[in-house]
Every structure is written in C-alpha cells, then in structure tokens.
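Next up: a single chain in structure tokens, the form predicted on its own.
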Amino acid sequence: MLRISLAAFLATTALVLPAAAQTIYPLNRAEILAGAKFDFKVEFPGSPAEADVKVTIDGEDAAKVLGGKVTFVQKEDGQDYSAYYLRDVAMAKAGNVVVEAKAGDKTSSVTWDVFDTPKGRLAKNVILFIGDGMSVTDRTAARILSKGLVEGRYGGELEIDDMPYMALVSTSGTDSVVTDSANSMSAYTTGHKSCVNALGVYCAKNKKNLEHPKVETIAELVKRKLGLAVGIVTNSEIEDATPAGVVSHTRKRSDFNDIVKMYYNIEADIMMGGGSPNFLPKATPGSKRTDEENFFEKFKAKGYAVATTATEMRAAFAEGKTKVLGIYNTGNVDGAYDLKFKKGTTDKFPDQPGLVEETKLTIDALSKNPNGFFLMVESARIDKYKHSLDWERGVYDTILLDYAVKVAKEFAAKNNDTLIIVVPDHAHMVGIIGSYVDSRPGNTPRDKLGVYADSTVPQYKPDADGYPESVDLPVRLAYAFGTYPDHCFDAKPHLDGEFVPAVAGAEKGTFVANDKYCTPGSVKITGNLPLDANSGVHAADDVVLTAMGPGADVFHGHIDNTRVFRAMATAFGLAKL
C-alpha cells in the first residue's frame, strides 16, 4: 500500500486546489438603500500591491462611482492579504450594479440591488416592536393566558394579532442557519445582512472589532436626513444586542464600552433599559469600564434628565423633558411576572418601570418633533427565559409586549400617520403539545401529561391588568421545549425565581442538571444540546411579523428580515432626500 505523509498530501493537493478569490463587502445580492451611507471593502488573498488590482462598478472605477478616497493596506492586521477601502460612501442611482474586483488573472464580482424609495413620505413615524425569540408558541400562550380558551374559541384577540398586515419571515445570518439577535437586528436596522454576534457591520478579516465594513443604520438615517427623533426601549441591558443594533457598528456584541460610547455619539433622544455598569467610571464599586469615564454626567451634560428610577423616570418627563437617559438596573431590568409578584431582582431595584408606561412616555414626549420619529421597543426576556426554559415568565412578557402594542395602535389612531411593525428578531424551537393534569394518577410529569382528548383547557383567570392571577394552577399548559441542556424538570412554574436548568459540571467547560430541581416528582431529563450549553438555543424557523398603518401593505407571504428595514425606508422616503 502507498503511503505518504499528511504533510506531503496536503502539499501537494494545494497545487491542484484553486486559490481563494477576493471577498466584496456590501457581499452578493446586497440590498443597498441609494444614498444610505456604508464601507466598501475588498480583501485580496496574497497580498497584492496596489497597482496590480482593479475594482469596478458596472465597469467604472469604483472610487469614480462611490465619490470617496481609496485606502489601500498590504497585510492589513499582518494577514495574508491586501485590503481595498472606501469608507462612509453611498451608492446615488437605484438598479442591479456589479462590482468587480481584480488581481492578476483572478477576478470575483458581486451584484447590488440598490433600491429607490417612491417620493414623499408615507409614514411621519414608524414604531419598531421586537419581541425578542418570540415564536407561534408564545402568541398562542399569550392568548390562552391572557384571553381565555371556551370550546375552542378565544375570549379575545392580541393588539398584535389585530393587524391587518402579516408576514412570515426568514432571519438566517451570513454564517450560520441559526441566528443571534445581534446580526438578526442589525438585518432589521441596516437591511444589510451579517453574522453572529456582529452589530451594523460586515464581517471581514479584520482583527479589530470596530474596524469591520459598516453600514448605516436607520436612527443615523433618520436623524441625519431627516432630523427625527430616535427612541430605544428595553427591559434587557441597554447595551445589548436588540437596542445595541438601532446604533452600533462592532463585530463584538459583548462590546459594551464601545456601545455606551455609540450611544453617546449618536444622541438618541430617549434610551430605557438596564446596564449601568459600564456608564459609570471604573473607580466606581460595581463598574465594568474599563476607563475613568463617567457617561452618566456626560449625558446630563448633553442635556439629558438622567433617572435611575420609575419616580425619576416619571418626574422627567413631567417636566417636559425630551431627552431622557433612563438605566433601572445593573443588568436586566426585571420582566412583567417578576415586577407584578416581586421576585427577581425587585428586592435590590424595587422602583423599576414595565415596559407598557415606558411606551407611552416615550411616545408623547418623540412626539413632540414636529419632524416625526422612529422608536423601537423592545419586549426582550422573552428570549431569556426561554433560553432558561422558563416559559411562563417569558409568556408573561409577551403579554407585556401586547399591551405596549396597544399603547401605540392608539396614539396611532390618532392621525394614522404611524407605521407600527411586530416582529421577532428570530424563533425558538417550542410548542405547546397538551396540558399537565394533577389528578392524573403517577407521580413523573409524564404520568400528568394529556395529550390531545385528554389536554384539559388550563382555566388561567386574568386579573385587572391582563396577568394570570397565578399560573400554579392544577391543570395547566403542556409546553415543551425542543433545545435543552441536562435538567430536572417536574412540569410545575417556577414561582420563587427564575428557572437555572444547569450549572457546571466537574469538567471545565461543561454544564449538569442542577441538584436544586431534582426533587421528588421530578425526572432527569438528558440534554441535547453540547455538553457546554448551559440554557436552551434559538431556532432558524421563520417568525410571524404583523403590521399596520401607513407602508405596512409591502408585508405579506415570505420575506426576508432585510425587507423590514426596506420597509421603514421606503415609509420614511428616505432615498428620495
């Protein structure tokens, strides 16, 4: 038998394998908003000099067409190529462009659907509601909660169901099937798509996370073009992916500094979250800057009420104020189960503010710019606990969601010069498959479990506010989860904190069920995810977008998540200015 080295076989393979061809940033079918503002990057393998690589646009010099001054950089972060820079140009004319890139007797291209908007504005406002890893199962949950099931009819509708407009939509990343809500955002507030863990960039070889190709994003857009105000509302950290996405540009969502710093630099008029860590200077006990910078005073000097509070949130914008910083917690602000029964964190932060009066704020007070604006809300515990596989705190977010909804469907009433879009930035692989039954004989959560004829309607009783008074309830929702670490599950709620399905195990790296659940009643249930995942993972299904108001008819049958920021553009009329 032949034998040769691994060495030598890849030797000598490499001299039959084609060498890898230049990479064009904005990448193939790109959907470019004329006169929205982005970096043009080609890389060239090998390291070419800069007078033997020729880049074009329908054949003409790319420098000529896009208007900016070209930066060229052999072995750029001491890498094995050449990197071709045009930075914060646009593309004037709408059409099919290809882009040509060549290198000796290589040469890639790319085309771009640069897209028009009609003239005029259809929209003075548009309100961007994300319900962060919100699936069908959760609308539906919502609705069972909330609205009550009789004989397979629901009490009522949710404000995001009574929409007229309705999508399904795709959120695949560059790299990955599965997407995060980093790149899943930035595809909502660029129209640009990109990969996991990347904010309002491209990503390239760059080795420094702030230096990947940038595209503008639709707060620069509006406030530049069109002096809008700009509104971001959460109840994750402030500086997490969902809200990082209207403003950012770093190729790390976990850049938080960075973040702040973004923030700072494009003045949003308001901003609500949690994450206060990383505005206060690392003197401070608690801080995560890792500067002296104190962006609490920088912003009060920029003229923004700074509130920590729900009392200081509300006092600001008594007194007319329009530019409000507002941070409640060191991390997360608390979800709508946890603020209505004080749990979570409500012992350390007990005045933090739910994301419904937050809306309504927030609305009058952008409202004040004769111009219009552009806000977006964020429902995001959603996402977290389901990644914690704690479904019914994450339903009660969606019904906090819902009715933030209604706040705006009803300012919007008001004039109908409002767009209003729902959309998950992506799913979670969940579903409701019967109820759990008490007086069912057994002991394992299985013995409990009814399935078709046998799942009992859970008679969840709503109190004043739309809330399930409890959800300890002897029958209740069968909802199961299809991505899961080791855990101890017993089909009950998790009444006293938020569900914690592993810790890690003796081997570094690795997560186990956690010992506080398996108790008696319960089952050890065997992962299937990496023994390194620690919480449930998102899922690459489509998500259900609905929509009303002006510009809200372009949704409809399957669309990608690069068309909702189409959408808003075309609403606003941005290309036209």
Second form
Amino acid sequence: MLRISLAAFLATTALVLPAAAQTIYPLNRAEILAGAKFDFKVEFPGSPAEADVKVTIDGEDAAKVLGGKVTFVQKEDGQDYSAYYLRDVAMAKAGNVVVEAKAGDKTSSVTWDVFDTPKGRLAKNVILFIGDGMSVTDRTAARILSKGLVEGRYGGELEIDDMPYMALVSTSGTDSVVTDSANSMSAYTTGHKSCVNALGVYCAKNKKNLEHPKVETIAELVKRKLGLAVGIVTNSEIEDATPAGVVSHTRKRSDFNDIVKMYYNIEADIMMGGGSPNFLPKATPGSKRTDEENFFEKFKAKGYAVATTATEMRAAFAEGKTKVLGIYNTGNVDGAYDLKFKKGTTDKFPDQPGLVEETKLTIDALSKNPNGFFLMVESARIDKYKHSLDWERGVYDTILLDYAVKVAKEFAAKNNDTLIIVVPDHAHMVGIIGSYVDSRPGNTPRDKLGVYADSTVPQYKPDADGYPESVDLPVRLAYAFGTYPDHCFDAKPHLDGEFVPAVAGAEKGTFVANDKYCTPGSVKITGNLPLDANSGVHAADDVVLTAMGPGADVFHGHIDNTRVFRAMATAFGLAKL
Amino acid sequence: MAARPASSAISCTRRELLAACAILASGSALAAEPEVFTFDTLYKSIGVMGIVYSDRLVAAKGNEISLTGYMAPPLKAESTFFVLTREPMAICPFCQSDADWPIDIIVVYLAAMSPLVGAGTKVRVTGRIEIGSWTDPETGFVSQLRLRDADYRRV
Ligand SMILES: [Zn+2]
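Having seen the form predicted on its own, the form predicted in complex with the partner chain:
Full complex below, order starting with the chain above.
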C-alpha cells in the first residue's frame, strides 16, 4: 500500500510542479467528506477569459457535479491570474475523482479522495483533547512528576496512556515541514491540510484573509447535520489558533476580532478561555477591537450566560445554563503551576477556573442535548511554556490535561457512547537527558548534570491535587530543549514567574538573552535559532495520539493529521445525512 | 536596510540634548516637576471587562507626567512614535503577525523625530498624558493611553 501511494505521489507531484500551471483547491490528494461543504477554486495564471477555461470533475463540468454558480474573476486582487470559484459546494458521492483544469494548452489535474462514513453513527459524543505542543517527553515527565518513578517502574499510569488505541500522527502542513497550531488544528477540525497561520481555509493567492477558499469545520458540520451541542474549552485566549480552529476561516490566525465574530455566528454552546479585549468595544479601556461592537453584550442578547470568574461559571451551570461564554483573563488563563502557587496573573485574576473543573461542568451541560455533543478541550500552555523554555510549567499543564481527560473518561464510562481522542497538535524538540544534582561539585549546569549512572532519580512528591508539591528539589529532572534563542541558563526552576529567555535586541527583529537571568551560577547559551526567534520553535516530529470509545479502532500505526477529522466524521456518521 | 539604532552613548533624545539636558548639565532646576507614575499607579484595576484608570491618573489628564518602562521593538530606527511596556517585550508584535501586545501599553509620541534606543531598554518618558481610544492615522495602531510631546532618556 505504501508503494502504491508513493508512486502516485511522485507521479502527481511531477504533474503539478511545472511553473505557471493552474492551481486547484482543494489540493491534490485532498480527503473530502461526502456532503461536507468547501469552496472550490482554480487559479489560472495569465488571467485568461472565462470562455477560454474548462474545469471538469471526472470529465464532467465541475459546476454540474458540484452544483452552484461559477464566479469568475480576472486579475483577482490585481494579480495576474483568473480565479474560478464554486463556493459552498459539496461532493455528494464517495470515491476517487479526478479534477482537471484547462486553459489553452495548459492542463492541471488533482485527485480527491471523497470518503463516506459507511457504518452510520457509531458515537453519540466526541471529545477531542489537544495537548498543544505536547511531545512524548512531556508524557514521560508528567508520569515522573505525578506518579513517581522507583527502580525503573512508575507509580501509576497517566490517564492519557491508559487508552486502548494509539497512533503516530504526522503534522506537516501544505507549505512547510514544520506546522504551527493553526494549520495543525485545521487538519483535525476540517480534514484538510493547510499552511502556517491559516484556519479552515486553503492558502490561495487571495489578498484578503477572509476570502481564501474555505472548508467546513467539524463544529459547523455537527451543528448543521446533527444538531449537536458544541463546546470549546481552553486555557489560552479563546481566539488563539487551536480553539479558533474549531470554528474559524481565515488565512491569518491573528485576526482575533474576526474570530470573535465567527464564534458569535456559529454559536458554539459553551466557550471558555481567556482573551477578553477582543470582545470589548473600542471605547472601553483595554479593548483591542477596532469597532464599537460589544460582544459580551451581543452574546448575552443571544441568551448566553457570561462568566468572568470561576464563581460566576459555577453559578451559571448551577442555574442550568447550557449556553455559557466564560472569559477569565485578558490574556491566557494562568497554567496549573501559576494557579496552584498563585503566580502569573493571579493577583489581577484571582478567581480563574482550572481546566479540569471546566471540562466536568461543560460535559454535564453539553450532555443535556439529546442529540449528543462535540467538545474540544485544549491544554494550551504546554506549548507556550515550552516556547519559553519553562519545562516545569509545561509539565504541570500536561498533568492538567491528564486530569481533564480523567473527567471525560468517567463520563464516557457511563454509556460507552463517547469517542475520546487525546492528541498533540505538533511537537517540540525536547528530551529528558538525566538529572541535575545540586550536591555534585562545581557551579555550572554542566557540573551539576548527572547522565547515565549518575542520573539520580528525582523524588517529586505528588500532593492531594496530584501535582508535585515542589519542583525545586536538590535532584531535578534534566529536561533539555533542543532549540533556543540566546539565553542565560541555571538549570533551576523559575518559581516566581514564567521564564522569559530572550528579549528584543538593539537591532530590529533580533533577540538577546534576558539579562534578568544572567546571575552567578548561570551560563550564557548562544542560541541555535535564527536571530529573529525569541523562543523555542516547534518540531516536525510525529506526535502520539491515544483514543478510546466507539470509532477509536481506526487509530493505529502511522497516520496523517487529517485522519483525526476522518475518524470523528466517521464516528458521527456525518456523510450519511 | 534600517540604520543602526542609537548607541548607548546617547542618553538623551535630540530635543533633550538641546534643551533639558543642557539645563541639567548646568545645574539649573526645571520649572515644574512632572508627576511621577509607575505602571502600577496608572491603573485602579485590570479586569476581564476592561481597565479602570487610577483616580490620580484621571486627575493628571492633560498634564505632564513621567513614567518608566521598556521601549518595545520600534518600527523604525528613527521615529516620533514608540510603544512603552511594563516589562521588556519577549515578543515583537510589529515583527510577528501572531504576536499580540499586552493590554497595559502606552504609546509615546515624541516631540521631535528622534533616534530610538535598542528595544528592551529601560527608559523614563516624560510627556503630556492623553486618555481615550485613538487610532494612529499613519499606522492604524489603536491606543488608550498616550504620552504626547514626549521626551525620553535611558534609566
Ligand atoms: Zn507553539
């Protein structure tokens, strides 16, 4: 099977590569759910007239096959190509189809894999957990910190490990080896790959972010086809790439104001995270909107309870509300470490809820919908803390994810009609290489590092909450980062606040070690990244997915990230409706 | 290619060099001392539903104040415009499309085109405090607090 697809891959690549060929979206080898909506676009270089182009699907006129009316734009956005669109269309029948675009003597063709969900509906609910940027190392470290390690054996399994199905997932996007959280999430929520910074669209030549060819998201599909409840819970800003990927269509993930509007239009039942400034009208101090729309008021007018603290969230659910907008911070919600030890922004936001309680209350509320629900829960700051080389906080948030998964497993155990998927969206280059042992002679991190036989096992002590009561032990994990900007390194945890390895340098677009940490006992490490990198970067390594429940058996071996969408669509039986 | 930002030898802006610095150097006292604020004393509260300015700041509206913070990565080496932040910026919102500004920033409009020191440099800015939403016509940058006719010096 590998050989066949490799041959097909090489053949089609050769066909598409010549310069100035037409570009067809969805791209070659797209997997398209039968009945799912998408924008079909062809770009013809040289701006030919409509009469001079021909677009077919399996030899038939594309407009006839897909339905809808062709929009044809010569010199789109002032660029030298003609755009052929059939927006908001769907492929009705499953099977491989060949799409061909001709203009004069130039022909391009792509193959689409239109897939069915032949078994009908397998799962009432799907809960998708995203460990943002969670590498295998984070699972290992989370196990050591929360379960303990004695004589090579762990004190227990993580909830995310104790699941019957597992797969290796590849995460690269359409444009580059290394993905970001936008296009990787987009693959999970739409089944289509996209490019860095893009959500729910193919990256075409359009100049306007919102005009790129769109593909339908899982939230749109389950609302449209099944009338399911939809929940989105994160501890990042709600507008950040991963949560936004559930509902958004834009070429640029930074379009926070547009993304808020998309949340509003789609009406996800429960939304929780940070990022209030983009909900506030421009005139309100602290707003980041460029218009006078007050989205808190607009959501209220649609019947949402708006919660800004854990107390308000509990009250809303206690009143039986099933439409809740919970925004708990102006920026990201504090991670598990900072919530526990009252660091981060807890002085300004003392009553932020944690992901575990949010997951539990959200599941309880969503499950009131008799049709079922789709819920996405993200532990977002695993990635953010790893960008800032603050591994302890990242691992706390991996443990946080694990306890949120536990809540979902307890819910699923009642009826066994819920598919649970736990998956990172991409990796970082990290590894556990030993331990730092303070009693070793010398002063520098190298002196203190024990490797192989000298890598004494650290004794982290989980407390009643299941998190280590301290990470500042005389023997600590040596969790190493493979990518970094210039920074000062002392091999110690940053108890008072998230590590900020580098700050902007004198030259525009460069970053230098943050002096604050260049104290005795630290060493200055020269970065190994481009000078404009201020923090660690993502890695293209495969990530580990674990899953359980109806429909989870499709996860084994190695899969592309698009298959996560396909598994969810299959579990819901979405093509048959 | 942008010109190299000012070296550390420059501790006053051009206008300061001409006026205030010269006076300071000669030992003369300035007429009216600007009221000194910190990032903490600007605000009564920062919450999900927005920022509430401190009574002291509201009372100082339109007056000259001084405030110490960090110069964010500037758009140009020489400008009349920069962003002052509470902490040195670990991100560069002007350089990265997915990076975002903290909400407690101050936009500084200098009295004269000045070379900007390196980003991440601690500076004390003196200027007339302006409160309220305003969109910079040139850059589209929306700000709530601004220091107008400002000068700055390294701390
Ligand atoms: Zn990231």
